[in-house]
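One chain comes next, on its own, written out as structure tokens in the form predicted on its own.
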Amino acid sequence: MTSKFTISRRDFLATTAAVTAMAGVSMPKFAFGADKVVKIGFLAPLTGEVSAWGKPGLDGCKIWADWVNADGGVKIGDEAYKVEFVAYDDEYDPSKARTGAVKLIKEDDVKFVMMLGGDPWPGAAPIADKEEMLFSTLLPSDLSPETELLVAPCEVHPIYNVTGVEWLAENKPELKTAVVCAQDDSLGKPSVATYLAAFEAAGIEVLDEPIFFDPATTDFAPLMSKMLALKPDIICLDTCYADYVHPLVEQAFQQGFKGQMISCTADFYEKLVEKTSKEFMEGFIFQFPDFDDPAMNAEHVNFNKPNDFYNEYVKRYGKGEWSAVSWEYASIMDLWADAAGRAGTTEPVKVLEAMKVGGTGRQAFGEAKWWGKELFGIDNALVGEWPVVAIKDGKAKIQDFKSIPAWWDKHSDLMIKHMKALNQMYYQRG
């Protein structure tokens, strides 16, 4: 986090019992004005089939609030802020998007709203152009040069997919053939082009066309059995969501697969072990870590005490409820304070700006850069390093960190082939 508040976990255990007394008889290092709030939007999936990447995103920035609020709140200009998130539930959807963004900008007075993105965005774009609020998301694939005040400053879905297919290849190169599923919307898409690039470029054969199935499904043994039946070495799982890669990996182990699995997340995959074996989830590759991984505790990592945070989120929320999102709005917040603070106001332009200065920022994983014009015809997400992790005896690992741009330079040419095929470009996105 870049947020440098110094309370220890010791300490917080013991002041969050008594919160509402220490705003009044503890010593912050700067004033605090106890009425001075300032608000944010937390528009995002908090019921339905979408949830896992939307709630658990909620639960972090209690702990990450009550953390910078028990230091002394975010700084700004000459002022000390407490930060309180307002939540609308978007249920993954356009039209809810556009209420809760109206809800967010005009009743509750929001000064910075964090979503999912993916298919509400839509809804809420108009929105966001004509109150100018800066808005940010998860999934660069919404960034156009219309979305000037949309940034995706933590996570670079799905462009970080290519780490995992770089590594494997690199570490299993008798790997040869893969197969690829998807669900048919805006996140399976703009992914499954990343992996089909990331896959030729590693020289790793793509057996028949991905298969795109329709999100309504249920039943997904008919579809394993398809893959399998191309004898593949890698199945792919793509960016489906939690509730359509538990299934699925079910289907490989129940039908035999004895091959090497690959997906962009793995959320709550200590069920996954308890549902097949920490034999079948060995060497599982997908590319979010566990916080409480000492790999996260490197020089170049700048979210803040992860092994406390994630400690802390195991504690409130219990074991197995840890995601992909867990820390990644968090993430967001510590950039967001910390260009509101030099920017020394809640002025949305204004912070984007102190947030862009220089070209570079500080994301979860180490300097990156302000990157994305070719793909996505601005330059809104912050794009560096990212971890590759395994699963090794039923816990995730990360096994390296990998970059990004790196792969990009190399690359770029495939990337933008595979996106234009299935019509995933900015100008070609409708």
Contents of the next structure:
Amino acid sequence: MTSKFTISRRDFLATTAAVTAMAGVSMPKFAFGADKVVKIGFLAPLTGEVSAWGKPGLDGCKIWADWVNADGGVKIGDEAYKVEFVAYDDEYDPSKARTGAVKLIKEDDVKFVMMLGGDPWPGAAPIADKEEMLFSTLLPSDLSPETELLVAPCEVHPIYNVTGVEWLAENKPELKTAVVCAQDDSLGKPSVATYLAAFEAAGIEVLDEPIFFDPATTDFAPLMSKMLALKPDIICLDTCYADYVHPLVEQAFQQGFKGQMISCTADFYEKLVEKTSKEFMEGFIFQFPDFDDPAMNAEHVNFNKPNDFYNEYVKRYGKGEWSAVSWEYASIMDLWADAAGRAGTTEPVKVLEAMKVGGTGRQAFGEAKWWGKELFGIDNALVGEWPVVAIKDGKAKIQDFKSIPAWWDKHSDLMIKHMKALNQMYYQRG
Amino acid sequence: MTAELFFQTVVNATYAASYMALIAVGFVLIFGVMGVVNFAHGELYMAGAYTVVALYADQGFPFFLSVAAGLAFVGVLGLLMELALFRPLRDNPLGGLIASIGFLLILQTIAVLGFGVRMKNVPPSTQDKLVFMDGVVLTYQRLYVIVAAVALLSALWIFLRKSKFGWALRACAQDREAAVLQGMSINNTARLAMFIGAALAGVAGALTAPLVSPTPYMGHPVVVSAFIIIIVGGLGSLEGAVLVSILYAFVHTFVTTLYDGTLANIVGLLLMLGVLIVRPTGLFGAKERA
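Condition change, the form predicted on its own to the form predicted together with its partner chain:
The complete assembly is shown below, putting the previous chain first.
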């Protein structure tokens, strides 16, 4: 029987070449060796009051993984690995962080664990030490000489807060007095110390003692009445959680505050604009840009396609869902993938060594140095420039990138003084 | 303390007293009639707030219609709790308490599944405010809570004292067995108590939703404060719940303003401890629940 479909040798070769070429175009850069996968642990609050600094980060990681995996994965040694995130909700609780760390390392076989840090870190620290696992935190105030496998390669909270105050002093010299408030916890205290140092360096008087409020506070009217009674030029909301920043700002608006506001974060600020007004929020200073900001395309910014990342995030999760941490864990993954690639292994200690080679690294906002010995007892924080952001006509806009090490060189004594006063130096922490 | 700060603090405390009284009176009514400490009461408050999120913030319904819906919805939720949880466990107060804890977790989970873990933004229904003395501010949004508390609690007081159903509720609260012997229906009074108690928490949550940015976990601190209030006021005493709500709110707000909130919480707990030492039944409590 003769087939209706015959094919000549020339046709066969041409077709095969075309198919091969097409496959080449659509194939990833590396062939996956039996679909090798490297698992990364994500141990952060996904529910509860602090979830605004966990969940959006995991959402950002999903974009990061989709992009990297579509591009062939992470090349480590001679192999390419797909990246898979395994999440565990620590609910911002140390005991749950401990359980999560054990599960991620022992059961899920992750090679790196990213945390928000803060109160849960002491729960996970013994596991990191025992299992020799590389952990990252967004809070360098977790660092100490006892925890060599904990790094802060992205966010340098609370040290970057000095840049906002410095910018304010340079651009609005008429502002002379401030009041400071924060929730009474491991995020609030070192941040208050930082703001106190920054205000002192800038010649801005802090009226009265900083106000530490109970994290269980639900009605912020009395707190704001107290602050406004001091008639400050600046209200500093420190590193309050989003669930506190919003009612505090709303109270400031309702009680008729007309001055300057500054805060570490202004997550979901569109809602603040909606609740108050564009006019009230005009000039509100904080430290976290939207990544669609044209200034994010500056040459020194190391984050991969920030505008596209922001647009993809908004497309997937909604416009008002972008937060301070949406990009941060993804940025840490850039550093980890680069270091693992250079180390040729996912073995945690070797990745850490590769990460710290030469004492510098490509932090999201530019070249930075591994730093922190004086403040944290160990050079495990990657510190360089950090943006100052202000709300202009209802939209976050980068005003400047300012150098944290440059500020430190001039005012380290002030920072250490205030950290000591609030028992926040590494050797004072329990 | 300047006069301006003093009067602003009075205004702040009046608001706090109002919403706490709405919650505490509902809490105490349920305890009085059912004999159950309803630890899900804070979540009923949360359910009221989320009704406003769903209807007013998300769907654009009028604010007061959404508040009324919150009152009705949470009242019905209370009826369902009575039927499904508390009635089968009527002779087992510990079982009722445990069931209420289980139910609060269910309500929190439903809120998380329906609305996410993060706080929800509820725009104020009005930006208008009253300004006294050139700086003392009372927003209309807070004024609504004060007016609602006065109106609803007055109506409840009249209902309990002037109506047949109110008498039945009080009789059951004082002595359930004697009330049954007089021909009163325990089921009916329990339903009524649960509906009113839950609805008061629901309306408090609904009215304060634009002021607190609702979260699935917003009920916990509220129920802790309510618990302190009803212990100091006397378990089962509605008058005690109202008066101690005012006392607690004023002490808490003034201590917060003059010192700080943590100290205010400590003062609240010391107040409870002191009253329990001097008068174990609370300021207005009888030896048995009344």
